[in-house]
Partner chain sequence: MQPLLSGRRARVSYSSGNLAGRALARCSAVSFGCVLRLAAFAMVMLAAALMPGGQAEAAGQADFMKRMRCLACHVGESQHRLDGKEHISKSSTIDMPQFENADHGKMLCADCHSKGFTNFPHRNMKTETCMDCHPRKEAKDAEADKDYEFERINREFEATVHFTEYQHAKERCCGTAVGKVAAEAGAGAAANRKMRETGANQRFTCEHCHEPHYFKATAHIKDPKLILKNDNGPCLHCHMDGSSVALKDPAKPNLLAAHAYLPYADMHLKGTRCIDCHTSVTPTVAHDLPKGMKADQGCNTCHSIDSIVVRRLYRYVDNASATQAGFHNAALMKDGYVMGANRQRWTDIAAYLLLSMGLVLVVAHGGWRVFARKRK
Amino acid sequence: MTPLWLRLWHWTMAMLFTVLVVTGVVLTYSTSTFALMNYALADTLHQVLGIAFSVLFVVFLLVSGLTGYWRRYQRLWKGLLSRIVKFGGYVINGVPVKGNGGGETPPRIELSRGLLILVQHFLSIFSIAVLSPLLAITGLVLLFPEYAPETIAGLGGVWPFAIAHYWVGFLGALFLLFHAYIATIAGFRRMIKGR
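Could the structure of this chain by itself be given in the form predicted on its own?
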């Protein structure tokens, strides 16, 4: 059972991140002759929603810690990479008859579905442990550039954070697309009804 607080957090973060991606594209690629939306509005939305994203991420960490829900991710992580490799081998080579108890080999489409769900678990944990904190940290540095170091690796102090924010946001957008695709395979039921 997926708790209600997690489902509400999940959908809120998904909506926030979608708008952050759109406004990030506007802020990065707008020109004087073309913009998807008003640049000033995009800037304000990106800042306000970026702060909301960061705050909700911290709330998630606190609630997960206080309720013990973080153990679910710990259980998912245990042996995850070896299961991904194992299922990947099954998708490519088929299930060995010996390991299958002598029964019929599952169709490759079912094996690939299992593999994609395992990859989804890996990417979800990666987004929580790496992408979201990096987005929040680099975004806060860009929001308050006066606190950035003068230089980093010979570049102006803000530039490495801006480049990191761009690439982490790009990876996050790819994750969001993959996540939405996996949801169509696995079904939205769990994140709507909790089962």
The other form holds:
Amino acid sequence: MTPLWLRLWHWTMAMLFTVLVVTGVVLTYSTSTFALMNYALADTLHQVLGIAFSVLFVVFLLVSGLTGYWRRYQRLWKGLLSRIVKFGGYVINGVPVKGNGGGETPPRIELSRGLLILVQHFLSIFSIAVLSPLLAITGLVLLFPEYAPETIAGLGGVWPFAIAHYWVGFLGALFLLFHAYIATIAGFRRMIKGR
Amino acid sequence: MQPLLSGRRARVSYSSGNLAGRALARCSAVSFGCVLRLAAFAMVMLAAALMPGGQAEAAGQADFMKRMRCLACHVGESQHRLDGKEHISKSSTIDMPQFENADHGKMLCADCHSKGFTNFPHRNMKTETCMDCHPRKEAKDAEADKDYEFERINREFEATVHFTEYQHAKERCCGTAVGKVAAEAGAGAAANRKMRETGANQRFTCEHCHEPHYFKATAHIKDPKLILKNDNGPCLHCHMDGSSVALKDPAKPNLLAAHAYLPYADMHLKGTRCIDCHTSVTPTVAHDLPKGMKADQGCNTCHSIDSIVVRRLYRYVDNASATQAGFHNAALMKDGYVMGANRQRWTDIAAYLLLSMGLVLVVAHGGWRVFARKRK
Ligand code: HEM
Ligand code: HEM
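The structure above corresponds to the form predicted on its own; please give the structure of the form predicted together with its partner chain next.
Every component of the complex follows; first up is the chain already shown.
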């Protein structure tokens, strides 16, 4: 059973994240005469939603910590990488007959579905353990550039943070691509109805 | 260039001229003041005559003598200030080292103060204004002036609030302009006084911002930081917080508040010129002033890979748009990171590649799924 708070949190985050990626692209990849959307609006949205994102991330930590929901990720994480490797091997080489008890091996498409579900678990954990905190931290530095060092390596001091934020944001965009794609296979139902 | 006055002697004569000038400025017309002035002038002429002529060329000497006539009264720490006090700016003194360092520094006073200034008290004066000489006609000068399109600048300027509103705002005027209205004022000392008073009726002119004695074109300043200071000076003189010239918008308590809608308003105010937003961004030297929020011409005019800042404030930096260590427009980054303008080439390429690979994976996998389902 997936609790309601988590589902609400998840879809809010999904929306925020999508808009943050789009506005992040506008902030970086505009020309003097063309921007995908009004640049000022993109900037405001990015700042406001970025703060909302950071707050919601802390909310997630608190609630999952208090309710004990975090143990789910602990369970999912156990042996996750070795299982991914094992399942990957099955998809490529087929399931060893011995392990299958002599019965029919499952079709390759089922195996790859199993693999993708494991990858999805990995991505989910990655998103909350690595991506979200890094996005919030690098984003908050950019939000208060006046506290960044005056210069770093002879250049205006904000650049390392901007590059870091860009890369974490970019990984976030890649995460979103795979996470949302795998969702079309692994099923939305649990994240909507709760089971 | 060869300095007009140099060494100790120069300083002495500056200060004596200055003293005499200041004292006399307050006396009205002829009488005792005039005698003193002439005495001061004679002293300076004597000093000049005694100066060793070795280095100075004959022509330089002649110019020197011509200027001396004026400088006897008008040399000294600049009083050419726009501080809104009545009369004061008409008794102006000129800071010679600064004048000589400026773009008009080789000119003679009489080149611009062309009529009525040779005798004291000055009568029926006429001072040339910027547009009387610019755009210049002679071959080399004409070439130098071409880029600026003075006619267009003048047209743009005359459509701005500075020009259209200012002449009615008597109490606000600092009266320093050397506009035509004053130059045509009547004769004599009385007229002289009247001229000062009608200073308040003068129009806002080029000279309000481009102080002709000290003006230096950005092309000759080059360094963006100095250009920034130089170009914001005239604007801030009237518009800064607490300016004695009450021109700031009373609805907004200060500059920062007026720009509060900008993200990081303080950094924008510190790092850019007022005119970078408050004139149309497309031409290089625009003089229109889009009113109010129209100054906002889209953040991405600067926050972009082809940032216009490179073509304006950083125009005289060699290769301002060049890429260094992968950073585009690297020259900007020396003064501060500009989002959107300082993209990183290698980072960009890596991101494009990774994203394309990701998309290919997803599309290939999706295609395979559809294909496999159909076969079933
Ligand atoms: C999916 C999430 C996000 C993505 C893809 C993303 C992407 C980006 C990108 C590409 C930029 C432009 C960087 C540059 O060129 O210098 C940027 C700027 C910025 N981001 Fe994010 N970001 C994300 C989340 C966040 C979060 C969570 C915050 C806040 C806590 C945040 C705050 C900022 C700030 C303050 C800036 C600078 C914009 C400005 O100065 O107005 N971002 N982001
Ligand atoms: C368009 C965007 C998104 C879609 C379509 C989507 C879809 C899904 C789906 C279908 C699941 C259930 C997977 C399963 O059954 O295991 C899921 C789980 C999850 N998603 Fe997303 N998601 C999106 C965006 C995000 C974002 C932006 C984040 C994080 C910042 C995120 C974090 C998670 C987490 C942590 C889980 C696991 C939840 C749990 O089972 O406890 N998702 N997502």
